[in-house]
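In structure tokens, one chain follows: the form predicted on its own.
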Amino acid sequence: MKRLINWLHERVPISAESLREPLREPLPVQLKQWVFCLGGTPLMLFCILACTGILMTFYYVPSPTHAYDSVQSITSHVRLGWFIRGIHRAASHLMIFTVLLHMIRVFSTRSYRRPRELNWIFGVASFLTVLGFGFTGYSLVYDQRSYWATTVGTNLLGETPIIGKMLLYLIRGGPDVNPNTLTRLYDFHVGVLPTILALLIVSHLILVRLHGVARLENDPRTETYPFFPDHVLRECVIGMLLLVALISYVILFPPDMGPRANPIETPSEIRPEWYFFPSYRWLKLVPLQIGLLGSMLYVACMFLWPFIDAAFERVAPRRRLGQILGMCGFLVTIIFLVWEAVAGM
């Protein structure tokens, strides 16, 4: 055993001393509160999604003639297939929710301020990438509801000013939904988006490591505690609770499927998943081009928020105009989400 350890150490010269410093990194005492432990939750869910997604790729066939049957086979015939698919679907919804909660926490504590602007930008890009995961994954089921939601969603994407036509051809592989569209959505879901999200997560973690965790404003406490084992233990507890919640949900509400996609029969009502409800409601209220321009402006403001907030801070240092404006935007988003959810009942 000693010879084996020496052999490994010679080829992988990592000692306990070299690991001790990053593992013992001091963290601000506010991270002992559970609400500040949300940062690691999306990463755990991403790992769950990767594992369950890889398992389903062994049985899924990304073609219009076989996609629906392969998903039905996974759900009904493959041993524990319904469970793996249910975990994958539930974890995707929970990941979107936890990324959103983490962004709300960062916004409310203003942890995006200098020198952490890039970290906020990476976080917003990660959130949009996760939404892309939801859209492409939902489309792969290829039942009636997902087919027409994909058709409407890509139609709206094609109406986007300047870049709409290019994005439409990129995703559909042509002006209309065709057999190549499903293959492209599958490529985005299992190849392009995971790569982008992995790079964003790594960049995000590197910046957190370089800058450290932001302290709360006007917090006189200077105490710290080590990353390992204290914070790691909290993240592990959250991970176990997530697993229990996901397993319980899937057992109580196993995944189902709608009727097979029929391109010549339009459903009476086409609605997206809940995370697109605010945009869906907004586009119902205003003309299409104005709605798309407003959505693009909203996303641009999300990316540029640290700089917008800094500008408001220079104009009125004590009035927190940036936070007030940001909270108004967030409340409007929640109102639109609830409004659309109630309207669809």
Contents of the next structure:
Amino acid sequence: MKRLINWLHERVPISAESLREPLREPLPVQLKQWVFCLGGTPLMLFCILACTGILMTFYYVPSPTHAYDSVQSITSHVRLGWFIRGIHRAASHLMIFTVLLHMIRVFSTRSYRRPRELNWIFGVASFLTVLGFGFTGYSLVYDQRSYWATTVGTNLLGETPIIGKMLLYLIRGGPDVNPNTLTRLYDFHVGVLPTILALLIVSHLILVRLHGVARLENDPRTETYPFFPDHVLRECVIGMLLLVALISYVILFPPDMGPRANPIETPSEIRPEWYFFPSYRWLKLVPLQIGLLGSMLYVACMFLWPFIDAAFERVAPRRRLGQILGMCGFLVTIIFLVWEAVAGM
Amino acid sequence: MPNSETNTRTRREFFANVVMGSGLLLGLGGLAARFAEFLYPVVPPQKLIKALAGKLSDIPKGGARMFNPLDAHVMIVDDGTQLLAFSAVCTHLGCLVHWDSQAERFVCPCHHGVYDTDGNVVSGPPPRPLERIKLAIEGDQIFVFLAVREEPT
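Okay, that's the form predicted on its own, but what's the structure of the form predicted together with its partner chain?
The complete assembly is shown below, putting the previous chain first.
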């Protein structure tokens, strides 16, 4: 055994000592509270999604004539297919939810402030990438909702000023939704977006390690506790709870499918997944160009939030105008989400 | 003059690095542009084609019906005085409108855009009227003129 270790050490010259220091990184004591441990959850879900996603690619056929049947076959005929697809689907919803929770936590504790602005930007980019996963993912099922969500979503991109038409053609593979569109969405879902998200996660983690975890404002506590084993064990507990929750959900609510995509009929009741409810409601309320520009402005504000908040703080240091404005934006988003959810009941 | 020689060498190295770096960036940029060009689809030009949509007897009196000649979505409506043809594609975000016979309106199920029998926007977010399609009636048959793209061979 010792000879094997020596052989390995000669080829991979990393000593246990050199690993010990980064593993023992001192973390602020607030991380002992569960609400501050949300950052690791999307990473665990990403791993679950990657595993179940890879498994499904063994059976999924990305062609308009076979996609629906292949998903149906995964759900009904493949051994434990319903379970793998169910976990993938539930984990995708949970991923969006947990990234949102993590962002809300970072927003409310203002952990995005100097020098962590870039990390917030990586976080927002990750959130948008995760939404892109959601969109491309449910487009692949090729049921009615998939088809019409693809039509609406890509048309919306096509309305982007200046580069809209180019984006539309690149994503659709032509001016209209066509057989090539599904292949492209599949490529985005299994190749482009995972690469982007993996790079964003790595960059995000590197910056967290370089800056250290942000301490809370006005928190006098200076105690720390080590990343390993204390925090890792805490994350493991969350991981196990996550698995139990996912498995229970899939057993109680196995994945289903809507009717097969029909390009000559838009169903009378059609809505996107819950995470697109706010933008869906917003687009119903206002003319298209205003809707699009408003959405772009919203995303730009999300990206630039650390700088906007800092500017407000310079203008009125004690009033917390930035936080009040941010909370208003967040509340409007929640109101649109609930409004659309209630309207569809 | 060892110092100035060192400086000259350093400057030369610096310019060599700038030239090589620029060349590399230009090369990679050019390659990326070719990749993007590869992904950009070939879009054939549109051609106007006369296609049979249906029969006069298919249109309910004072109502409308959708036809799909050449995979297009054409809504033909009898407005009481004449037949009109529209593209059934909502001008908002591309869903297909339905005919609401009670309200005598075209309704888009996606974002609730509503159009009248002339295709004009009555309410909701659509930015412009439904696209009019030229039609011709020959005997009992209704023909429509559609802009169709030829598939690349």
